[in-house]
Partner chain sequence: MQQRLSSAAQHSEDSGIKRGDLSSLQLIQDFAEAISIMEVSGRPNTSPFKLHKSASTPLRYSGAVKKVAKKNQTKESGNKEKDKQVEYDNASSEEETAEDLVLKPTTDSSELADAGAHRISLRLPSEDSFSEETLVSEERLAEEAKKKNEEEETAAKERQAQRQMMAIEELVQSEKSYLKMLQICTVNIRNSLNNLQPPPPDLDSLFLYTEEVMNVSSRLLSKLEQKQLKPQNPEFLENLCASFLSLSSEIEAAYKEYLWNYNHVSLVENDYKQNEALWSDIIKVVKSAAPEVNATSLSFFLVMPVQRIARYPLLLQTIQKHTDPSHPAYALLEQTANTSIALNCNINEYKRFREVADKYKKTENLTIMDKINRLSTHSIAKKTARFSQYIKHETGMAPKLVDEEFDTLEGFFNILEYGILVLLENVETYLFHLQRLLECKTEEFDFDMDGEKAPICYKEIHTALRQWILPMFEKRMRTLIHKPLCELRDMLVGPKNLIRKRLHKLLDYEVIEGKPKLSYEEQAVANAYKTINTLLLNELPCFNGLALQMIWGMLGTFSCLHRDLAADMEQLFQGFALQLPHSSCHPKEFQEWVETAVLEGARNLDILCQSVQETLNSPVVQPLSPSCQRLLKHLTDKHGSGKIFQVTNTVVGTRDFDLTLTKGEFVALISEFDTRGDKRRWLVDSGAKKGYVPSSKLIRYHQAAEDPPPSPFLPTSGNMMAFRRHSCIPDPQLIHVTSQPLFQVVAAYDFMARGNHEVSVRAGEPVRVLESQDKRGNSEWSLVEARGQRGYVPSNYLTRMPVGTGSLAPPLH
Amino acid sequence: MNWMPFKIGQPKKQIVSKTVERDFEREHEKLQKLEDQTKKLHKDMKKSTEADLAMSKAAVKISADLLSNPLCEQDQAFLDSMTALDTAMKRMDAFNQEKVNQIQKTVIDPLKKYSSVFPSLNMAVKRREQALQDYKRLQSKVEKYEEKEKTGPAIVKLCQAKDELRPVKEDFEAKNKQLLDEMPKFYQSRIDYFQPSFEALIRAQVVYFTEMYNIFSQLTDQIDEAGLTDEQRQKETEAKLNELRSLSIVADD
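Throw up the structure of that chain alone, the form predicted alone, no partners.
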């Protein structure tokens, strides 16, 4: 086991206050969570729209299969019902496609664009960290020469180390200040950025479900001529099933 009694390149002087470091870590953590949440929301929205499209396409396929059922050739009432169902499913699919297209443009695409900003932000954080490590290394170097005996060569090296430290310190302080100023602004901007998208999502859903209500209300009027309740239909279906079970070819052995 290797044991190091001290960290190489770590200055004795605290070059960044605990308050500043704590503020930086807090703001950076908030942006990391925001990045994760944005990516997850983008992924979930894509899954949702894909599932919506799959559902309406499946409904159209089912209605088409029912319409091609041989029974439609023998029973005009059944043919009329299946034709009405097929028309309703195609209308539903068309409105669903329109809704998905709207959500793609107003929600999914903006989420993707927002996510594309984070790599640049993460790179700025990495450059700040690299500048901090350079700053610590050179500060430690200055401290080392300050502790040496004040001979001519040692003083020369100390002056050189300080000259080397100065621009590195300024570079870190500039990067640190910029991030501390801009990270909270970026985090706060999410509200103004996403609010129009979420409002558009709500409007798209309201329009879609309003149309669905109209479509299925019309379909109900077309096929529900008998005006039976669900309970009555269930009993009717059970009675028909019992008739089928009474046939000898389906009787139990």
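Now show the form predicted in complex with the partner chain, given that the preceding structure was the form predicted alone.
Lone chain follows.
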């Protein structure tokens, strides 16, 4: 009967109804998409906080290197400016660090935690799939023996197959039911789960930029010429550069 090899293990009886299977597939796809997105967001968040930190560290280095440059020894006013700049940069960095810690705690860690659930869910899906295969295999075996003549050994084998089938069937049904139950629940949980993270993220930034604005308003008042537009600045720089270029000791081009 089973002359086509790939037909082996394919029971004639419909084990899982098509709707169930479709529901399952849909839930599973949703989860897979969610997993991808979570991982991506986790990665991006991590990268962006890293870049953010690196940026403020670079800014600190700008001022620290200038402050340690002997240039400052030559000019008290310059030294004052650099000290102010350095203080501001360090404060900014401290606030940034705090912000990043906060984000780590309220956003990145939860994201990581959330994505750590997926492997066990996937494993469960895999187990269900295995169970389904087992179930199908045994089911087709039972069917095979049922079709055979009811001789003694055949009956023995049929009984054995049925015995084997039962726990497998129960196992599959339990798994199937649980997954169909758990997957939508888990998917739904993302809303309550991530809502606080995003709020915290936005608020952490608000706090940080408020502080940063204060710091740099003060600093700008202290060391910058007030109220210049970019064009004016550019013109001024260009004028200075031209002045430098006009010196005979400066090599042109």
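So that the term is clear: the rigid core is the largest set of C-alpha atoms that superpose within 1.5 Å between two forms. Numbering follows the first chain given and starts at 1. Nothing here was measured: the structure is a model prediction, and the numbers come from that model.
After superposition on the rigid core, displacement of the C-alpha of Ala204 between these two forms stays below 2 Å. Superposition of the core reveals a Cα shift of less than 2 Å for Gln32 between these two forms.
After superposition on the rigid core, the Cα atom of Ser68 is displaced by 2 Å or more between these two forms. Taking the core as reference, the C-alpha deviation of Arg233 between these two forms is 3.0 Å. Core superposition places the Cα of Gly152 4.1 Å apart between these two forms.
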